[in-house]
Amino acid sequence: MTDYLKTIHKSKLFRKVPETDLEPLLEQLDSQLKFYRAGQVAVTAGRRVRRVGLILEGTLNMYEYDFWGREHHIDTLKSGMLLLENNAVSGTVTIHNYTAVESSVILWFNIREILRLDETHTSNTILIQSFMKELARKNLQLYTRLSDLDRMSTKEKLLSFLSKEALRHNSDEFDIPFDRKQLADYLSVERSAMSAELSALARAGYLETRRNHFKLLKPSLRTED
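Structure for the listed sequence, which is one chain, in the form predicted on its own:
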């Protein structure tokens, strides 16, 4: 654990905790470090979750499998991100599998211990506040995605997503955090259909794009077909 204290302290969850309090706090949370090789399943669907994971190194893919074993990629989680926080808080069974894309290190800690922390201690209060902020951020991200997925056509899903990205960047020109395959997975559309729709939107004057870089054009500047 000692070798990873600096990495843990740099995370959003623990960065405001005084360094001198970090190790005792991790012990109080019954924290465990676990190492995963590329391709190894870190979490299997059907498991009742009690611990939250903080990815210290590496990347994990989040998958869902249906009754017939068909695989659907849900998300990619990178270093510094939490996993299973909602399941751990609610004590519910996870319906997703998490697989290491590369050699990965996860810090697992007991969520029930966070809820029992003495709030009169400054470090405990800082951790509780940071955890609540991260929960709120992740839930807001989920609601935003649901808003995009609620659109009926691939075109409307793309325009909804890109409009929100423009707002988030406060600019009509920005980079998105996905490549084409990841964006298609995120919007739950076929990659080929999405690529064709992006080309059509570019021809119609809605946008300019190159790889993950986009420039949105205002309605007054669009050239209609």
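What would you give as the form predicted in complex with the DNA, now that the form predicted on its own is on the page?
For this one, just the chain is written down, with no partner chains and no other molecules.
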């Protein structure tokens, strides 16, 4: 564990815990390091979850099997991210599987331990604050993508995404963090069809784009061309 104390202390979750409190806190949380080889299954769907995982090193693939046994990719989790945080808090069974795609290290800890009524150290409160912020951050992130996918056409998905990017950058001109293929995956549409739709939107005067740079155009401005 001591080998990874620095890494743990760099994570969003434990960053604000005073360095001297970290080791006893981890002990209180009944935490444990586990090492996974590339390809090794870390978590299988169907198990009741008690501990949260914090990825210290490596990358995990998060996926699920449907009723007909087909595998579906959900997300790729990288160093610094949590896993099973929701099931651990709510004490539910996970429907997801997790496999290491490269050699990985996970810190497992019992977050509910921190909520015990009789233990109220400062570092406990700090950890709870950080943990809640992580849950809230994830919620907002899921809401954002959900509102992009909750559209009936590629055009509307694009406009939804670009609208929020403009809001996020507080400007009608901005760079997006995706290339075309990544954007198509994010919106769950086919790359070349999306590319065609972007061209159509540009022709229609909604925007200008080149690579990952975008400029959105207001209808009122468009008519003044």
